[in-house]
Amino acid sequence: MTGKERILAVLDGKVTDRTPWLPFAGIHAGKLKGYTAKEVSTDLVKLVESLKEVNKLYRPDGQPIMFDLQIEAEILGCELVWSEDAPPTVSTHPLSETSDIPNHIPGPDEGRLPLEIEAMKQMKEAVGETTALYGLICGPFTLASHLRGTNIFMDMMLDPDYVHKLLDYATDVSIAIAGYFIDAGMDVIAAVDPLVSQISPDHFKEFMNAPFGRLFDSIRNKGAKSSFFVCGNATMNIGPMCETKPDSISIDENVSLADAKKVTDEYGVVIGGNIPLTSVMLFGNQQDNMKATVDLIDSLDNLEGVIIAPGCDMPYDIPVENAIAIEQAVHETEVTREMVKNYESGDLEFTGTLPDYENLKKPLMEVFTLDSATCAACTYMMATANDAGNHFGDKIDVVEYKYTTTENIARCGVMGVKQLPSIYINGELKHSSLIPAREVLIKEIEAYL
């Protein structure tokens, strides 16, 4: 089977003769022929040329073109911060202050559209014949956020009708980007969206369904294939995700690949994830990337209907030796296992210190998060907690810690941090993946003062 028959094989629900590998190499790509994330992000022969050398390298069964949750954004009036090794971030909210609903509908010929679209068209002429490409959109809910800030999550308890029209306007551009990546040659649109996993069941079924619902079925009636991609610990939501009918869904290591599988499972629908981005694919050697995906195949009753991926997109300066790792690991996997049946990873020793949290002059708010200039969830964690912040000033300290390095990486694991993006306020645990109205904060900030 081609890589292509392979990714479609396993979304119809078929056999096949072994297991899928799609890496999500985004702005990593660029790294690959010596491109800089924004050059990637911003020139059509360097993101073609660089999508090409992630083929021949990764050898992958399907492939996205870009990994960009900023460009639809981008064209509604959000500004956005640039870096030379990450994607870009939204900085401005143009509906912050207003609450309008805006009616205009993106054209194929507008803001970076044409040069994903034509990326598009070079890749399905270059390689559609033997890989899926992937044709990644910002999903209805971290759009609706980018336009109108960390308000969105006040909204839904004081302003729900609200946030039922701006969902309805932003479904609609969703569906029709996915339309023209559609007409593009995309084999699978990915409805990317970070901020599901920072909401309940209830607000889930309550403001999610319907959205998620239409957009699916609009790409199912044009002919593709449809994926639910979701950052962060997503665990109570995967029911409720399925619910709504996508192909698959795609996860980050803050879900358990086999628990989630089983409730998949139930409804008939593909699982995709979740190899660590940071803790192994960056800061592990090939022996780790090997054993961590041999141990997370290992995990699952079944490889039926399951896609290994990293659990989002990957970090610009990902070794390639580690992605190549992978591959072999996923194509290669009785082989792969006897290669690291006798390896062992040393854990990463914490050489901080931890603050004296009995004894601070001040409250200190902690936030631990994969790092908020690339995760939209953590963004929007931080934005929420440095605005609770400025409310106090030089009453409180605030601190981020990402996780991109290894000192953060051990950090984590001494304080017992379980899920990105949390919030600790003098060494306590307030809020884990969920992000809190700014209200809320204020008040369990007060309660230390």
Contents of the next structure:
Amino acid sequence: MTGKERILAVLDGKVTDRTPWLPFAGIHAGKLKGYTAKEVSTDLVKLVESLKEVNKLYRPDGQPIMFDLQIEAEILGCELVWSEDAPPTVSTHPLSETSDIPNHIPGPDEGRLPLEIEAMKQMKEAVGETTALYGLICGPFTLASHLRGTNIFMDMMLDPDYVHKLLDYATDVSIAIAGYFIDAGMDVIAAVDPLVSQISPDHFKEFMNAPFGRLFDSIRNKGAKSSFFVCGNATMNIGPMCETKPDSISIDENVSLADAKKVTDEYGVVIGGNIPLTSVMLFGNQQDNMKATVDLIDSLDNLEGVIIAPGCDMPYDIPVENAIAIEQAVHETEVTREMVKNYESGDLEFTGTLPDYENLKKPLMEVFTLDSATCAACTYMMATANDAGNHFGDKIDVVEYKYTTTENIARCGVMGVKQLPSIYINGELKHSSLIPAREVLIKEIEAYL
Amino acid sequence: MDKITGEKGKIPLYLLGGFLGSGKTSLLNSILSFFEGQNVGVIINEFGDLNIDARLIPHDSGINISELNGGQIFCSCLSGSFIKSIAAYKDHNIQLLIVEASGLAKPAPLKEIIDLAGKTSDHFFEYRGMIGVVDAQRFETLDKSLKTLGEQLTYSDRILINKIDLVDDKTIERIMKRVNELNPHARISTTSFGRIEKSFLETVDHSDERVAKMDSRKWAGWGEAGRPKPISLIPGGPVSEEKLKAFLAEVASESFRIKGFLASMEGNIVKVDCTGSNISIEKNTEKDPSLKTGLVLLIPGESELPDRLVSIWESTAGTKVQLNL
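Can I get the form predicted together with the partner chain as well, since the one above is the form predicted on its own?
All chains and molecules follow, beginning with the one already shown.
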């Protein structure tokens, strides 16, 4: 199955060959190419380049084009504050002092929509056959709060009619944007609405049920799949969310995936999530990420109707190797479980001998991988290394060490290898995670000849 | 404020939570006034709220304010920036670090963030606890719609009920009861304009064991009072503004909101707008011939006020009235 087939199959309630993997690489995509968050939020060329790199290195089954809940708000009059390593944030609320309901529905030519839609079309052409593409829209409640400000929480009690009207308008906006994205070829439209986790089930039923129901109906009628994504502790609202009939729901680390799945299974809704962003993905090492992913998968009663994803938009600075490790763990869970068992066993002893790096007859390129046969990034790293190897023929030695054997895990420990895949030349780390260009590697090897 | 210097030279760090407009700024200004001449770090998380009083910051002051561009943190995807902001103070020579968290910030992730920030910056600070600021005027309303309000209070180590000058004693009593219910451990005090005593920070007393957990499953939003319902009152004729005031004084505290236009005996149309016990009667300046007169009251679902409403109106406003449910 291709990644796209996998995602669509799971959303259709069918059996898949492997659990799908959906990395939410929004502004994090820029890190793979050395672009800032702002650059990939505003520059088409840089954005598409970064997205293609995500597709290559992380081998996603599904991939979002942009993860920016401020695009609609910006068009509708909210000022934004930009950041080098995070999505922009809304700083002003045009409806905070008025109870008028606007009627402006953004057109596809406004704000950053042309950028986003064009990126969608280009990615559709580049990877659309094999990867399910996700178009993310700002959910109506969060959009309403961008426009109104946090007074909306007072309004819900003191002026519920107003809130109903404002949400109706915001839903009209969401439906329009979803339409543009579907026309641009998106397979799944995800409505991302973090504020939903802040309200009670009573309020959800009162205010959100009709708008979200209308939104997901509209997406369905246009022939696309849908996802309802709420970050924060949305535990109590999972049931109410399912009732609005999305094809899938995504949750963050504040919610137990196993518990939420019990609810979504009853509704026949697919559940996605929920690898912890900060403690594991951002600050953990590869082993932490592999273990967390395996543990997450093992916490579930069954693997039907589930997509493994980070808890939310990946922080910019997540080490690339961590995402690589997660992909490996999702797609090759058995093998990874063994790796985790081995490196955790505590009694790993390296019984081989390290090369005598000072006295080598030929330059030695050692490639440390999770497994070049399966991990996408590892495949590319090995391919580049072999390519360089072929260029030099007998003049250099090339060796791969896969993390699949205890011997190699121990070797990594002894050598202090922290990221996989990585390339060492004569015992020195030269590249990790990001694949070097052929010419760069060749030049580096030449220096040792 | 000398007693609050940390153990072994660690900088004391306080979290400051509370809804936008609750008085975090005023409280912070009060705290800073006791630190004049000393170096203090402040991390702002909420736009439009914190407006550190410039008069309190002399030219060479050590008050170092960093604004967190992440805006309202309630999603873990922004934790990294938060942690970075805290870690940035590691080599600053500050006596105190206050981190403002937005009213929407989930406290459990906040605590995890503090722990991670400590780990990634050699534990240069000592977490002293979370201060929760309550807006007495809006608390009861917000508590029904915003879950995090109660959650933050459950995690707070010290709670300050602010703006008590704007509400009556009964309201303060109810709020104290509710806050105590949410958090039986934290010391609670009341104030106006964020005014505090010099020893305030010393009264923030954190203990990891004591952190209560709000039972989210019990949080039903509307609460026992049930979904609010609107009722309308249509007077038979014009009413005197004095008597109208008397009526509103009696019922406003039992209503979430009272709105409408009425003909007054003084010959005007008056616009009524009450939020809780905050009463407003203004002359209506808009000339709209189609304007309908009457009052709409938004009251708790389970309220028995409708049974008493007509008699209250007749005894205060003194005219006939029609009640529509």
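Residue numbers count along the first chain shown, from 1. Only the largest set of C-alpha atoms that superpose within 1.5 Å between the two forms is called the rigid core. Because the structure is a prediction, the values reported are computed rather than measured.
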Practice problem: Determine, after fitting the two forms on their core, whether residue 391 shows a C-alpha shift of 2 Å or more between the two forms. | Solution: yes
Self-check item: CA of residue 22, rigid core aligned, shift of 2 Å or more between the two forms
Solution: no
Practice problem: Please check if residue 48 moves between the two forms, taking a CA shift of 2 Å or more relative to the superposed core as movement. | Solution: no
